[in-house]
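The chain that follows stands alone, in the form predicted alone, written as structure tokens.
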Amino acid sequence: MDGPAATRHLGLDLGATNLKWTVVEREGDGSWRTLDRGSVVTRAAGGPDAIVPQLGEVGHEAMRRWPGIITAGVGIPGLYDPKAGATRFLVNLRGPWDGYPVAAPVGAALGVPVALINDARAFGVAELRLGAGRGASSMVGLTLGTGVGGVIAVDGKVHQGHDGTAGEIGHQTIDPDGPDCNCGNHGCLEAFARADRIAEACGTATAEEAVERARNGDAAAIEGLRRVGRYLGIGIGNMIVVLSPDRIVIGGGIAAAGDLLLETAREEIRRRVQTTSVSEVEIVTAELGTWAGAIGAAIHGAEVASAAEQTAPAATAPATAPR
């Protein structure tokens, strides 16, 4: 007897520089695979009035190439309202994004249900289903780049919270008297570990240059990465104490630093975490690279639609008129 048929799903990852798309397929046994992917330059200068239609155009082209897509998900680089399907605050994109509708117009353009998800949570969904988080019941993920994104998974599911903001690990306070953070707080993990602060700590123009110099033995760059790694270890250690996860997954462009950054973080975790067995918590780098956001958005869109179907009230048969 044949099992359930495979289904296709679209993911769109809205970035300030590039808009990525991917098509994934869910097999009848529940497993996932990526069918196709691509990227275009984001129409960032035009603000939401240009970008939201572009999401529809890019998605429509992907659906032309891969007929049979039944849901879509959009990764949002910031805060959004999951009930309204609208954005709230996107720090790296210009324009009046507060309250701007995304799910409805993109859904109308594509003709399929659309669900929004924060891009860091999308990264977590992808790594949990297809990447470095496979097989983990509980997972903490961080994306290190322009900012520090975060994600928490419990019992094999990414925890979103009531408004999609759960997992903002980068905005936990590490030092109450620390430097300003873009979120408006002081001393957040992101204020110490985002790309520009890494460059500053290492005396370089960019974080990528800092990593390259450290690999070539530059003492200032090595020491700067060690300082950042210490703050990173404090933040991860806090998450371990709270959740005692199976796995920590580190992604984003700065994760390319590898042990130059993570070895100090591991040392700090071992020094600070005393309530659980740190040796049983795996700390690994992500596997899906820059495509994780689009892949996770696609999977999220599919899972939201599936959950909605399961919770929808069953249709009732009309009452039989008495004779």
The other form holds:
2 protein chains.
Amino acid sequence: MDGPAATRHLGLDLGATNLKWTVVEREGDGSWRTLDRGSVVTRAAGGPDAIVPQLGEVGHEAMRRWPGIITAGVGIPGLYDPKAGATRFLVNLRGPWDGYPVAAPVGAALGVPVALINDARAFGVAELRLGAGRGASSMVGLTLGTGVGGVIAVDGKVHQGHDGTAGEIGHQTIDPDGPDCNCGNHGCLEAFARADRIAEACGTATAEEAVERARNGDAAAIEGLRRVGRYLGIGIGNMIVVLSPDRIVIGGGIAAAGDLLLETAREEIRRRVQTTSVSEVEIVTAELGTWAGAIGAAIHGAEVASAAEQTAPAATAPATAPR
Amino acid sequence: MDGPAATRHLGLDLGATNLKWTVVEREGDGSWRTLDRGSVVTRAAGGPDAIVPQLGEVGHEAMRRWPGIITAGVGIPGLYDPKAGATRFLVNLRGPWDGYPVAAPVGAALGVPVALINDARAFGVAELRLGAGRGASSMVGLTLGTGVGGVIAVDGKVHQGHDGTAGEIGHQTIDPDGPDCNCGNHGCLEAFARADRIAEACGTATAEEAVERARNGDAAAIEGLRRVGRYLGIGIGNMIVVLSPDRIVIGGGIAAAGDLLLETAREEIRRRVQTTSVSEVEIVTAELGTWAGAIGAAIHGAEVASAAEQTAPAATAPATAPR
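Since the structure above is the form predicted alone, I would like to see how the form predicted together with another copy of the chain looks, so please show that one next.
Full complex below, order starting with the chain above.
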């Protein structure tokens, strides 16, 4: 029996340092695979006026290499307005980003429909569809890096909320009198578990150095990571009581710490979570590495276009004709 | 045009003090209305051996009055095993409840399929379908009483997780070093906002007295409720950053405190939640009062049977023939 034909989709992942791209293919059976990927240095110094055209150029080059791409998704490192297709606030990229249009100019440059998604939610989409979250019904994802990104999936679908902000697990308050967070609150999970606070807890210059030292048996680094792991356990435990997920996926650069962080996190979860059987919740590290954001953005772009097609076919026509 | 015929459904709400029942009708257009309801004193002293038969008797009497009932749902005041249709742990009812079968004996007594649901989740189902949550896409519900019950809904559907425990908002840790909670953890939202802790914070004998005194201008009671409201704001704020809901519904006996609690909760939310526009999240009190649990149990029973019918018709046949 012939299924539907495979389709190709572009993903762009805007980071403060690198702009990554990927081309994925949706097979006739609905499964996904990655065809190609690449990375360029983000024109961060130029602000949005340089970066948004760069998204178009990088995407255009990928489409030249891989004919037949029909949608695109862009991973945004911060808050955005899904209805306007514009950014709102990007903590690590020089602005002004508030209300800066992205979906329309990139769509015009590429000639395909473009959907935006927060980069941590894109990570979640990718891990859920073809990474460590495969087969999970409800999933909680965390990206440990400069900040603490988050994502939740319910009934096999990433939940983004009406404004794309659902899943900001890093900004739950876990200590009312805890340290200041970059978001303006204090006592957020991120205020304990972001990279610079991990370094601080371990007495090292960077979080990477803390992980390295702990691996080599440095007692102060080991104890620092254990302390951060306990806060991580509180934050993850809260997500378990609220969502009763079947899987927790930990990604981002600092996930490389593995059990150095997760062992105490698991202990804290076992101590605190009494409403559900913790042994049934798998806590695993992410599988797709630094490409998860671009892959998830590509899948998100495809899924948004499919959903729009099912409800109102005319609305999905791109602003300019596809080549 | 003739739609599908209206159907009738029984709901039973098992409480430590009262056992409530309701009969609801699903109209041809999918909307719900309550036909009848009542309450009897729970045979709590007799434990499960007295209570489970009582569920059957009360349900049987409601079915005699209202012919044509095709499903039943039972609201459980605690943890249960949805697959086995048995209870696991009920904090306020004398046991032994661990593994005690409920769905099968009640189904055999009534001759209709029976589904169990946690009572706070039943509250959420009812408020979402015909109460203060009507029209909401994502909703967070809290019941403030002896304990703090919780419920979350995503994409217009209450999320219960694989074991029915999702939504236990009252057992998120909001202070790592906070007071002991009945669940075995400490620093849970419930440990700050359950009735006896509210009374303690206000220097009164009961939470009801605290609300009464605060209404009459008692400064200590007002300040006590404000303090509890701040913790409530932390817990609700965490749900806003994680779920980005469009509505928060507060029910349970202590919801009668209204703005005496919610004003400081809202202040705390505005102070702490930076990821989404808090002004777009409505915080409202519940509409269905003490009947929400029974109504939600009835709707849940109907929805479980409909879902089973769509996937495997034979599996929904009751153990004994319907009369």
